[in-house]
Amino acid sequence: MSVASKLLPVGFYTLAKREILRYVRRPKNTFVPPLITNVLYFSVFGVVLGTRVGEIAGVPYILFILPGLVVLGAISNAFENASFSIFHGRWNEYIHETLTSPLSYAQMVWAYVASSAIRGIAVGVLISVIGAIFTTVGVERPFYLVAFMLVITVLFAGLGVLGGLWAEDFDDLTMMNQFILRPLVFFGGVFYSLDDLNSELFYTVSLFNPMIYMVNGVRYGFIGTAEVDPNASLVVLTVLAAAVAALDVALFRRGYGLTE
């Protein structure tokens, strides 16, 4: 028996097993991809465009995006994680075993948002991986690197069990993730620093984006540079994911989405 076994209840490490061990199980469907679509992200805006801009905000602009594609990688497929899982069980209505299993809806829930946010930590890291391969990868506040990561990671996979209720075909869910998630993601300040942008209208309306905060932060455990402040980001996005974890909690126990 693991020690994760003795130390978790048995209900929600199953559940967190079973999840994780389906996505584990299909590598080509959930770590390839990202690999593949890093390598052509890092190699044309790293080395071929990057080459031109230099540096932002003193540092080389590879090593610049590289935490904006990492944070692009970790939500995205904690969000979709927890989306497909929730959508697939409801459209093939073997969800019903968990809602009669003895588990509490806090730990049905929780199984479903640990185990998506453990894959889109792997991702990030992976993407970390692609990115030392193209230039040197330091952490300079590894506390922040650790806290920004598990936050977000978990308030998108939370936000995954939320689309995973409301949708109702597969259509939805990749609405959601291509057309609102990532769009968001590119104009949160990625590929440019807010300094560059030549408006104040662009920089007002910029910080209303909550992914400028998620990129800033994990680019603050990187490279310990950031535009907003780390401390007043982690906090705001940790009340944020504990607020939709809770929303995800009572949706279930209302059946929201989940019964007929």
The other form holds:
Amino acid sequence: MSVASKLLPVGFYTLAKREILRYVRRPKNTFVPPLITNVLYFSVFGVVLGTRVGEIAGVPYILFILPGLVVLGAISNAFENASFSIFHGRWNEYIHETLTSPLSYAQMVWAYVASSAIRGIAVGVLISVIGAIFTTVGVERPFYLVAFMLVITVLFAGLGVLGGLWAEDFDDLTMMNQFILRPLVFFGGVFYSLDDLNSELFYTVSLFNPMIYMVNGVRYGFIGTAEVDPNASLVVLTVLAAAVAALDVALFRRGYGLTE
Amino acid sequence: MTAALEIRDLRKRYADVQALDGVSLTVPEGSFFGLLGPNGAGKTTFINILVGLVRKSGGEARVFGYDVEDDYQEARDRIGLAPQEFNVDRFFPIKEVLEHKAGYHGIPADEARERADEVLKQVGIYDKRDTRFDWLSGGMKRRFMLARALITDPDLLILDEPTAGVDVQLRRDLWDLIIDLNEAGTTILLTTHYIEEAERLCDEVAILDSGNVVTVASPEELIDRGADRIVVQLQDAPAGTPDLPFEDDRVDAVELDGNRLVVTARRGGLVAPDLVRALDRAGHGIVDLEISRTSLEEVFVELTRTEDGAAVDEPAPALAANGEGGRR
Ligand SMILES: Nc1ncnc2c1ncn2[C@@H]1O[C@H](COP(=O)(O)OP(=O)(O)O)[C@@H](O)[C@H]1O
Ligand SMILES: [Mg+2]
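For comparison with the form predicted alone, please write out the form predicted together with its partner chain.
What follows is the whole complex; the chain from before opens it.
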């Protein structure tokens, strides 16, 4: 952190550090749950089911689902972190400590987004390591893996900021996670291949699910095969992430959900 | 010299309440300025516009020349705010909360650590530095709010009802501290509904009522505007109310009750000698004379009287209830 502290503006660095310390110091709430869930996923889907499913898209099933589980863990943690932190700060009003400071609105937003994305990436790494215990996994396209992980965690951290500004109570946070994030991921090609969708309709509908492109891109990074062009996906996701972050900054400036 | 605060026609409308209805004020740099007003007058709204927690609906507000919207970073950097309600980070021990706040204002980590120790000692809760805010007692929480406002060494210290609901000892401690700060050059804006507080501390007060500035004056000037009572015990009861030839309009009323003469007048201290002379000349012997000056409180109540004639009042514990209840 000491290099970062020298390169970054003090205010931005301090807020990002505060945000990171918040989850690093309570691993029971932040890193242990995905650890347990993913050990279960790999055991049940990979080992138990995997022996019956056999190969999918030319790789063992357990290896096929690994990138999807990484994406699932990374984006839900990035989203959850940003939305919880913003909402909790609003609820207890301590977000005023940030709002009354001379940080620019862009610095505020990027501090929340960066720290949440880092949590998403950390969880992604954690899941990869768990996966590596269950199966042999390599990184075929490191550039794509890193690029996709960065972009999707930033995108979902940015969406989490939106959620945190919009939520009116804690139930809203749960709802966003259960009813929006999870279905997107489960129908996003984590557990099956697009080729397995026998119906033309399902296939077409799936292409509108942004998750397909994320899972596909991260899978390309790990195992080097893709069902959709990774370059196009990366460009679209980058544009999307930038647009969401810009919207976050605009909302902070307007004080949406933050000021009366 | 730029004023610490330059406010022109400031307006704020919430959904159905006009909280500020065209407030104009100038707070000179270095002054100890009081914003006095009954509950709901708009004091907190006024302050929150300065720090960016409330969006103004109209008008202009400048902090040391910086517009609170266009130059929000410059404006916010100069303000230290101890708000009315507790809004402290609950995840970290209080010393770290202070270091974070300092960091947001661009103070490097090592300097922030030193300053945190310093302000915790200054407000007398250094022993509690590793405790989280929730575990502090009510009085310590108030002390901490001041520490957090001071951590950034602000040019303008804003205290929103800092002593509401605190005990006498703490109130004196806080007073001493902010008097010292003011003497060292910090401009102070204090809102309160404790009149005694304003009278003791402020160079100048603005009285705010229903979103309007009723008046701006020094506490002494305000007191002078109120009517004093001069009670004179005469040796013998006069036959009728003595004729007192005052050419000015300072005297509001003269009442006689036996040998007791009660004169209600503005600036009683100046009227009294004239009164004594006049009575003497008219041959009335004086046994005793007593002047009771109006309190600022009476003037305040007079100025902020509601339409139905009842004086506005507010129970002191309201703050503590707001600050600690509910939101967790
Ligand atoms: N967030 C809000 N939404 C609606 N009305 C508000 C809000 N905050 C304050 N008010 C109203 O604005 C008026 C001024 O309130 P406030 O600034 O808190 O006064 P004071 O601090 O002098 O007690 C009151 O009538 C209050 O009810
Ligand atoms: Mg108030």
